[in-house]
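Only one chain is shown below, in C-alpha cells, and it's the form predicted alone.
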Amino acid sequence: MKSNTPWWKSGVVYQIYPRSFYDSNDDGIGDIKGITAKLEYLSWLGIDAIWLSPVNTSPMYDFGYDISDYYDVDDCYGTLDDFMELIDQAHKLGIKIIMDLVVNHTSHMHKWFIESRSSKDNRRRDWYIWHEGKDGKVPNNWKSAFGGSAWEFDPHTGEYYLHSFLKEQPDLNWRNPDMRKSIYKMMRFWLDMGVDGFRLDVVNWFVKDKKFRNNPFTIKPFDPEKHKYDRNRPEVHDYIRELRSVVDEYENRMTVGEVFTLPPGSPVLAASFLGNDNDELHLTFDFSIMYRLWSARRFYNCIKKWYKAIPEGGWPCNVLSNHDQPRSRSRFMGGADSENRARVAAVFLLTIKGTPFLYYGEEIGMKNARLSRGDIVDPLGRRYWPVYRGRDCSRTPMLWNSRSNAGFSTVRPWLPVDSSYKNINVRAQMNDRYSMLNLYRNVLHLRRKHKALSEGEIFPVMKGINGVLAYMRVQGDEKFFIALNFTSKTKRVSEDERGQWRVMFSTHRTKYEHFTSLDMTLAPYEAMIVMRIGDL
C-alpha cells in the first residue's frame, strides 16, 4: 500500500557493524564491497535502510569511533568509490544509507587536533576543550566513560585536554562556531554524495559546562559521579537545531540520535532531542528496554513512558540490540526458551508504534559469542576483564552459512565466529519456513503491506499483567490485534470485540485461522498478529 509518510517513520532500519558483516577481499575484516554484495539479501529480508557504524579513516583505537579523516573511507573497508557504489546499488533496491556521525570527539590523529595541540595560539586551539589545570592537578573531577580522569596532560603546551572516552579521542568544542561550520561542511559533503541521513553518536554529550564545575558524587561503583556538568547541558539543543537546519537543506533526509545516559534509559531526556514542532532530531533512541529483565509488564511500562515523553508531532523509534550492548537473545536469557523469547521480542519490536532498528544477525537469532581473554580487542574489555568482558561478544562476524568461518571470510576473521554457526546461519534458515529468519521476513513484509502496523496508532489491551502484552494498531479502516505471551505457560486472552478476525501471523498456529471474537488461548511464548476483516 502506497504511503506518503516519510520513509524514516514507516520503514525499518538495519544496523551493520562493517568489520563483521561480510569480507569480500579475504583479509578477515568485513568491508564496503561485502555490504554491497549482500544488498539482495537485505532487500529479500524487507528492510528499508542501513545504518553503518563508522567507515571513515581511523587509527582504530576505538574501532572507527575515533575518526582521523571525516572525508574519506578507511583502507580496511575500501575506497570512496566503493562507498559511492554502495549508495548507488542500495538506492536501486530502494534501500537508504545512514552514516554514523561521530562529532563529539575526533581521533587524536585528526589534523584538527594536531594543529590544536601545536600551540596555545593556533587558530584551531579552541576547536577542542583545553584547560590549564588547577593547583597542578586535573581541572576537575570529570571521569571518562572508559575509566579514569577525562583529562589528559599535554606536555607540549602544559595544558590538559578533555576526552570523554579514550585519551586518543579528544572532545570537540561545540561552543566554537568555526568548528561547527566545519562539521556542517563535512555533512554536506556526504549528503551531496547521496547519504540519506546520520546517526549521531552520544549527541547529549556535545556541550560541557563553561565553568568546568565538578560533578556531584554518587555511590555507584562504576560511575561515581552524577554527570551534571559534562553532559546534557541545555545549550546543546541550540546546536542541534542548527545541525537540523543543514539536513533540512536536502529533501527526504533524516537524523537519529544516541542519547546515552547512566543509569541507561531516560525517555524524557531522549524525547527532548526531538525538539518542538520537529525542529531538532527526527528520531532518538531510548534504551530502556535494553536494561529491563524479561517481563511483559516491564516492556509495557517502558513503551508507555516512552510514548508519553514524545512531544506532539514527534515519532518514536525502538531497538533491542546494538554494537555497544549484549545481544537481546542472550540478554533476555531463558535457557532452552531463549529462542522462544527472541521470537516474541521480534514480533514486539516490529509491531509496536515506532521505527524499528534491527542489529545485524538479530534476524537469525545470533547470540553473544563466548570469547577468551586472548580474543578480546575492545579497549573496554581488555581493561576490565573479567569483571566486564567488553563489547566484542556482540560484534562477532555474521553467520552466513555452516562452512568454515560461517561464510564470513575464507581466512581467520578479526574476531572468532560464534560456535553456534553450524545451526544458526542465514543459509539454513532461508530454507526453513519456520525459522527465526523467516519470522522476521514474514512480519517485515506484513508490516510493509499494512499501514496500520507501520504508521498506525497503538492502543493497549492487556498491559503485561499475568505475563501477556496485547494491543491494537489502527490506521483508517485497518485494525490489527497483537497478542504476546511472555511466559512458558498457556494464557487466556479475552477482549470484548466481536467481528471477523483473521490470523495473519503466529509463531504457533495456522495462518489465516479465523475468529469471531478476540477470545482465545495463547500457547507458551506464542506471538500472534490478527487482522479485522469485517463485521459479523
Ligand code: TEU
Second form
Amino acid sequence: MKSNTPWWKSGVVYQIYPRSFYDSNDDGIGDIKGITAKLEYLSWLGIDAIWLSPVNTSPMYDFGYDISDYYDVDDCYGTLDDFMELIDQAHKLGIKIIMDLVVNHTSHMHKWFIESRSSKDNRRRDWYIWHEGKDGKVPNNWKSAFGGSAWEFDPHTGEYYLHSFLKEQPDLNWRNPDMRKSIYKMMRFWLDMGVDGFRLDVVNWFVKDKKFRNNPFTIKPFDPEKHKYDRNRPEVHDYIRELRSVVDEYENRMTVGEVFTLPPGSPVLAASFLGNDNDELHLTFDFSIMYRLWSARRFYNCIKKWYKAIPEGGWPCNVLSNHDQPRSRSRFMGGADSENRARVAAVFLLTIKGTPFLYYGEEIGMKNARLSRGDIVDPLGRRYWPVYRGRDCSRTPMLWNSRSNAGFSTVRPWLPVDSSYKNINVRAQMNDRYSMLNLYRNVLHLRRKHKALSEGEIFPVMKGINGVLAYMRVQGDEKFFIALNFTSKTKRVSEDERGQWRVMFSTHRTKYEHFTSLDMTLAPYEAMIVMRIGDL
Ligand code: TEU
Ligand code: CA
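Form predicted together with the ligand structure, per the form predicted alone context:
Full assembly next; the chain just shown is listed first.
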C-alpha cells in the first residue's frame, strides 16, 4: 500500500557542505560532480534527500552564503549542467535535492546591489535597506552577527546600507514587492529544473522594523543586544505565506527554515514559522538540542518543549549538527566515551518523532578537526581567534579512506583533513559490522521498513531522570520500544507491558533476542530498539 505521508515527514535529510564532500577534479575543493560520484554511497546508507549548502556563484566572503548570481553555479563547484546531472542521477536513486535559499542578503557583488548603490533614484535602490546617518553616525545601534555595526557607509550616495552579516552581504528589503517577485521568479527557475525544495537561510531575519528603532541593549559575548527590532518582526509571516504559495505551485516540494536564535534556542519561535494550518514552512529547525550538554534529562526537556510548540498539523524536525556548530561527536565530549555517546545520540535522532537531518560525516562519527590560526578561512574565526575559532573545524573534508587526504582529493584540500582519518573513515567502517556507519545504516533501513519509527506517534516512558530515556513509537499495529542509556553505568528499565518483544537493534546485544516483558538491564551507553511481535 502506498502511504499518503509526504516524503519530508518520513524521510531523512543529509546535509552536504559541497566544498568538503568530494573533489572530482583535483583542485582541493569539493564539487558537484564529486557529490554525483558519491550518490551510490548515500543510497547504500539509506537517506532520502540531500540538502546542499549554497552552490550558486559567489565571491566566497562567507563561503557561498553571499550569492552574486542566483541563476548559476559557482565555477569552483562546476556548471549548471553538472547540477542538472546531479538532480537526474539523484532522482534515479530516489534521492531528493534541496537547495539552500539565501535571500536575507546577497553578495555586494550581485548586480542588484551594484545598481542599488549606483544612485538614490535607481529603480533597485529600495531593494536593499538604505538609511541616512544620524548626527554624522550610524542610523541606530543594530549590530552585525559577525561583529561591529550592521551599517556600512557608502560614500558614493552618502547613505548607509544594512548588513546583518558581513559588509559584503547587504540585506535585501523584503518590504519591496518587486524584489520579492524576483526572488519568486528565481525559485521557480530551480523548481522547474526539478529541485525538491529549499532550506531558507535565517528566515526569521528577513524583515526589519519599519521605524528602525534601537534594540534594547544587553551584554552578551559576540551579540551585545537583544534583537527586538532587526529580527523576528511579525510582518515576516505574510511574506513567508506568499513564498509558500509559490512552492505550492509545484507538487511534492518542501521548505525548511533556519530560525536562528542564540542559546538556549527557541522552540516556540521556530514553530511559529510552521504557520496555521500549514500555510508557512513545512519544517523548521529548533537548535535547542545543539546548545545543550550531554544529558538524557536535558534532551528530553528539549523535545518535550519542541513537540508542545508545534501547531496542529505541523511536523517536527530534529538536528544534532550543521556547518555552523561544532560537530556533535565533539560537543558531547566524554573523552573515551565520546564514540559511545555519539551512538546513543544517533539512535535518539533516528527514532524520536520528527524528520532527522544528518550532517555529512556524522554517520562515521567525525570529530571537530584541530586547526591552527594559519588554517582558518572562516571570516568569523579570523575575526575572533582565539576566543572563538569560527566554524572551519566542522567543515573539513569528508573522510573517505585511509589514503592521502583521506581520499577526498589528490591535492592539498582547502581545509586540512582531520588527523583521525586513519581510523575514522568510510571505507574502514563499511567493512566493520559494528561500526558507527553500519549503526546508521541499520537504523535507517529499519526506519524505512517500519513506518512506526518514522511516522508514528511518540509516547515517553522514562523521561531522562537517572540518565535513561525511553519511549514508544506507535502506528497502526506496529509498536516499538526504544531505550537509551546516556550513562557509563548499567541501568534497569522496567515498564509494565507484557507481550512478546523482539530486539531489532542494539548497540550491545544480538538482534532477535526475545523478551516477555519490558524489564531489562541496559549496558553502559546501550541503545536499543525492540518491536512488539505479539501477545503472551
Ligand atoms: O547562519 C545564521 C547565523 O546567524 C550564524 O551564521 C551564526 O551567527 C554563526 O554561525 C555563529 O554561530 C546562516 C548560515 O547557516 C551561515 O553559514 C551563514 O554564515 C549565515 O546564515 C549568513 O548567511
Ligand atoms: Ca574540485
